[in-house]
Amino acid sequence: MGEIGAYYTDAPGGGINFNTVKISGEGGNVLLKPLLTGICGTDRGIVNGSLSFAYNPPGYSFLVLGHESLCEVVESDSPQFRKGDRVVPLVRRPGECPNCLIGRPDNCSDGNKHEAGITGLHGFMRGEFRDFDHNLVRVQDNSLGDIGVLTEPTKNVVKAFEVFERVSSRFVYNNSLSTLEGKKALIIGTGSEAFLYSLLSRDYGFETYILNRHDIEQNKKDMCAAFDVNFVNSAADRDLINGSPIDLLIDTSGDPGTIFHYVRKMNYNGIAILFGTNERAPVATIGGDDIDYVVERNITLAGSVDAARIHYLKALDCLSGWKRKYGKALDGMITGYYTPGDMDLFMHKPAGEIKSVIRW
């Protein structure tokens, strides 16, 4: 492949450039053109050098960014895809561990996997690229439109709720009517991933809250109202939800102080899913009383990262269902469209951002 325009960095050191790059030796029986690529906290973390686990592909002094994408098939030598199909490429590519070999690289047991745009594999923020058909998931529902770019973050949400279901099966978690009515879920953060978590939480039947340490913009308040989600400003009232304990805690911030503040407000048999990563979060002290609280209440703390192909498929089903249910409110998840070459977007989050995307 010749020279193409791309966003790239030098991982893990950071920095951001947009220029032509030459990438050789990439195989694939499908040629893809990105339509939209999303910006998330991981991209910004790599750019500002705060994610030490990111690294360049072997033989390259740079890493092409981008793991959230909606692409169009330009050419195909695969019977599974035709020119014009819309697809989402898988981010995590398997290694040779037992979990990777059975199609669950999200549970890689030796760390020898690669993630496009993050760890040792060029990402999707470039004019075009090749990939193999087994790494692609077709977007069947044409009505999704641009919302298809949310497939990648939504698959993380689906995977986390798979973890929740596995953990909650170790005891009677439902109420006496075998439902989740009356159960309370708190999601820390108000970014795109937090809103997606809130949507699936509502589908499960939780009374759902999202939390930030400051007030949120009006568009986010409108989103909460449309999705029947409650907002908590922890700076104004850190104990607002103290009236009844939390049954499910989901963190998208990676801030240990905030996490353990709310772990201490969890119910017996509560489940905390840790998703956010933030190496620059302030150090927080955890005391013996914190451990006692977790142990005596059978609280489970579980990390969840990435997802497998099955979660992408379920994510597309979720997005289709939410599109039918919420209509234009779901479209409001995309709060800004940008053109290739805009680099300030990686350094500064626009006001009111839920999901910013680059249109190629």
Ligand code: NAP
The other form holds:
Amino acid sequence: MGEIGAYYTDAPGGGINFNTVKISGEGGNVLLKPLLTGICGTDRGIVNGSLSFAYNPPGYSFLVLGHESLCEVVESDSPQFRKGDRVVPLVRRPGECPNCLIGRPDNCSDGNKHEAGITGLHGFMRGEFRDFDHNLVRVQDNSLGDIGVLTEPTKNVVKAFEVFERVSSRFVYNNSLSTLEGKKALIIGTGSEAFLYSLLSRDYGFETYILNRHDIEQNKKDMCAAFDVNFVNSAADRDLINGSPIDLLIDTSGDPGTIFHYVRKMNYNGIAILFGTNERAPVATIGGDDIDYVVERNITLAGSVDAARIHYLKALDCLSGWKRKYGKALDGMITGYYTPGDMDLFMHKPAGEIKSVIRW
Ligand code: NAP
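Previous: the form predicted alone; requested now: the form predicted together with the ligand:
Time for the whole complex; same chain goes first.
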């Protein structure tokens, strides 16, 4: 492959460039052209140097960014894909631990997996690239259109709910009607992952709240109304979550002070899923009374990272279901289209951003 335009950084130090790069030796029986790539908190964290786990591929002094992508097949030597198919490439590539070997690199047990655009593998924010068919998931539902680019962030949410299901089976978690209706979920953050969490939370039947420490823009308020999700401004009322305690807490902020403030508002048998990461978040003190609170209520604190192929497939089903249910409102998840070369996007979040995408 010759020289192609790409967004790249020098991980983990950070920075951002858009220029032609030369990448050699990448295998793959399918040639792909990105149609859309999404920007997420992880991309910005890598660019501002706050994610020390990011690193360049061996032999390179740079890392091509991008792990959220909707691509078109340009050429295929695989019987599984044809020119023109729309596909989503998997982010995580397995190492050799037992979890990786059974197709669950999301649960890698020795850290020797790689992630495109994050850890030791070039990402998808470039004019074209090759990949192997077993790393690709086909988008079957043409009606999804651009929303297919949300498959990757949605697969994280699907996996986190798998964690929730496993953990909640350790006690009777449902209500007396054996449903989750009336149970309360609080999602910290109002970014794209938080909105995707809120959608799945509503599907499960939770009374759902999303929270930030400032007011949100009108487009996000409209989105909450369309999805039947309540917004909480914690600066206006730090204790407001409508009385009853929280059954499911999902954090997308990575801010320990905020997380533990709301852990202390959780119900017996509550489950907290930690998802957001921010190494620059202020240090918070946790006291013995916090530990007592968690222990005495059987509260589970569970980390959840990435997802496996099965979750990409379920994510596509979720997106199709949400498209049928919410129609045009779901399209509002994409709040801005940008062109390759726009660098400011990696350094500053546009106002009202849910998901910004680059059209290639
Ligand atoms: P994002 O758009 O930056 O979302 C983070 C949200 O948290 C923003 O809405 C931010 O608010 C809010 N926030 C920050 N501090 C807060 C606080 N103290 N209280 C309330 N809200 C607060 O990023 P994203 O793309 O949705 O991703 C969410 C997080 O998950 C990021 O940290 C990302 O690195 C991480 N992530 C994890 C995985 C995984 O597998 N575990 C995968 C992808 C991403 P404002 O920006 O409006 O101030």
